[in-house]
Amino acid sequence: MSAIAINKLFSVEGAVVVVTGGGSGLGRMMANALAENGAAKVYIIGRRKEKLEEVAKGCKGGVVVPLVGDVTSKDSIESIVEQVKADSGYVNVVVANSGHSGPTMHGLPQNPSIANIRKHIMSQPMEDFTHTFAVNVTGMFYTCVAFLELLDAGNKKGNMPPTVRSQVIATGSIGGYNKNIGVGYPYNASKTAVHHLIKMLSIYLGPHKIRANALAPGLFPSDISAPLLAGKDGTQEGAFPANFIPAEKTGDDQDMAGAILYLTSRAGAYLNGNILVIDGGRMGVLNTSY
């Protein structure tokens, strides 16, 4: 088979992958895509056991392994690492996908006064703002770092094509570029931090042959986007006007599958420090720093 044949170029055959937040939304989409396309093991991490088990049951037997854990707890992350180490001994990819929306500006009147704005924000506990960063930034960072030795072992295992080095992949967001409020102040700011941390890790870990990349999704079906979708199926073309999303729809399972398979296969092996935007053109109609 030619080296540029699609079955070779986009193969994740035999890969061992960890996906946090794998019980729903983007994490579920990524876990399904990897399992359906030949990954040897996909460990999905989350706090809700029933959601994790539901995803595992829907995939090829034994490929998706549910592990209950909390990325805001260092002890929990370390425990997960030890479980993966005992089971497989190495990983090729860690997808730090767990996310939290945090406090929003919903509920304010149209054209709010400065008094309205102050009252709304000051009524929100500071701990809620901080927790958004604890999940989206701190949890992401410590997850990536905790698996470094197993990622190094993945390089040495040699189960991937020679030029496909181990990597960490974080789930960022186009919110990290959005200068409007979007989901909320802490969410957007935290995703900006995710993007920058990934670029820093790509340089710092480069000499150790471990890559760092991120996805910056636009609107996809997930717990975070549920309030905006209001129960409708946004994946159908025409669900949104072109001046809101030029593609006129949210992303779907195939869109996310294409992105994660590109990043984790030989096709994306030359990416390092990259923030891969997948948004149907949404940022083109927003006030962004992109």
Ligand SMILES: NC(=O)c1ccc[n+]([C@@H]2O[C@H](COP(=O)([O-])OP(=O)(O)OC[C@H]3O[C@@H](n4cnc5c(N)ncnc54)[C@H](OP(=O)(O)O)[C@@H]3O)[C@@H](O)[C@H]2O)c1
The other form holds:
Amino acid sequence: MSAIAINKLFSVEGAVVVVTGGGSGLGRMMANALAENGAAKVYIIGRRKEKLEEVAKGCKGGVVVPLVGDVTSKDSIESIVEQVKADSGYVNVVVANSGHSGPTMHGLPQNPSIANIRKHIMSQPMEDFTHTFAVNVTGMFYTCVAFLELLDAGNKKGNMPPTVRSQVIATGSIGGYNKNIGVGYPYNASKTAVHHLIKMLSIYLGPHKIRANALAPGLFPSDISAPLLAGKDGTQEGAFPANFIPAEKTGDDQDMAGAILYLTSRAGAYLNGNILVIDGGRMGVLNTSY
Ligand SMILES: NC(=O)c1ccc[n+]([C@@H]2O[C@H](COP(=O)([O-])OP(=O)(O)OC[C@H]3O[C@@H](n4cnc5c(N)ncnc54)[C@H](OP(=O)(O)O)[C@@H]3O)[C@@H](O)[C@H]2O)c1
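Having seen the form predicted alone, the form predicted together with this ligand:
Up next: the whole complex, starting with the chain shown before.
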């Protein structure tokens, strides 16, 4: 088969991947895509065992391995690393995808007074703001770092095509560029931090042959986006006006599968320090810093 034939270029055959937040939403879409396309192992991490097991059950036997863990706990992350090490001994990709939306500005009147704004924010515990960073930023960073030796072992294993170096992939968000409130203050700021940390890691880990990239999705159906979608199936073209999402729909399983297969395979091997925006053009109609 020619090196640029699609089955070779986009192959994830034999890859060993960790996906945090793999029990639902975007993480589930990524785990399904990797398992469906020949990954050897996809370890999915989250706090809810039943959600993880449901995903594993829906995939080819034994490929998707549910591991209960909490990315805000260093001990829990270390325990996950040990379990993956004992089972496979190496990883090729770590997708630090777990996320939390945190406090929002929902519930304020259309044109809130200064008193309304102050009251709304001051009624939210500071701990809720900080927890958004604990999951989205600190959890993401420690997850990536905890797997460094197994990522290095992945490079040495040689199970991926030549020049496909091990990699961490974080799920950022277009919220990280959005100067309007969007999901909320801590969420947007945390995603900006995710993007920047990934760029820093890509440089710092370069000499060790480990890459760092991020996804910046727009609107996709999931638990986090459920309040915005308010029960409607946004995946059909025409579900949204073009002045909200130029593609007139949310992203879906195929959009997310395309992104993770590209990033994981030889096709995306030249990406490093990249923030891959998949948003149907939504950033073009937002007030962004992009
Ligand atoms: N959906 C969108 O439109 C959209 C757009 C841009 C970016 N994103 C990002 O995509 C990522 C996935 O979110 P989603 O939209 O798919 O929503 P979701 O279905 O709510 O997924 C969030 C996942 O994170 C896991 N998680 C939360 N806290 C955790 C913790 N402390 N330890 C381990 N896992 C934890 C959850 O599992 P447990 O609750 O079982 O732990 C869950 O599987 C997030 O980073 C989110 O910010 C989503």
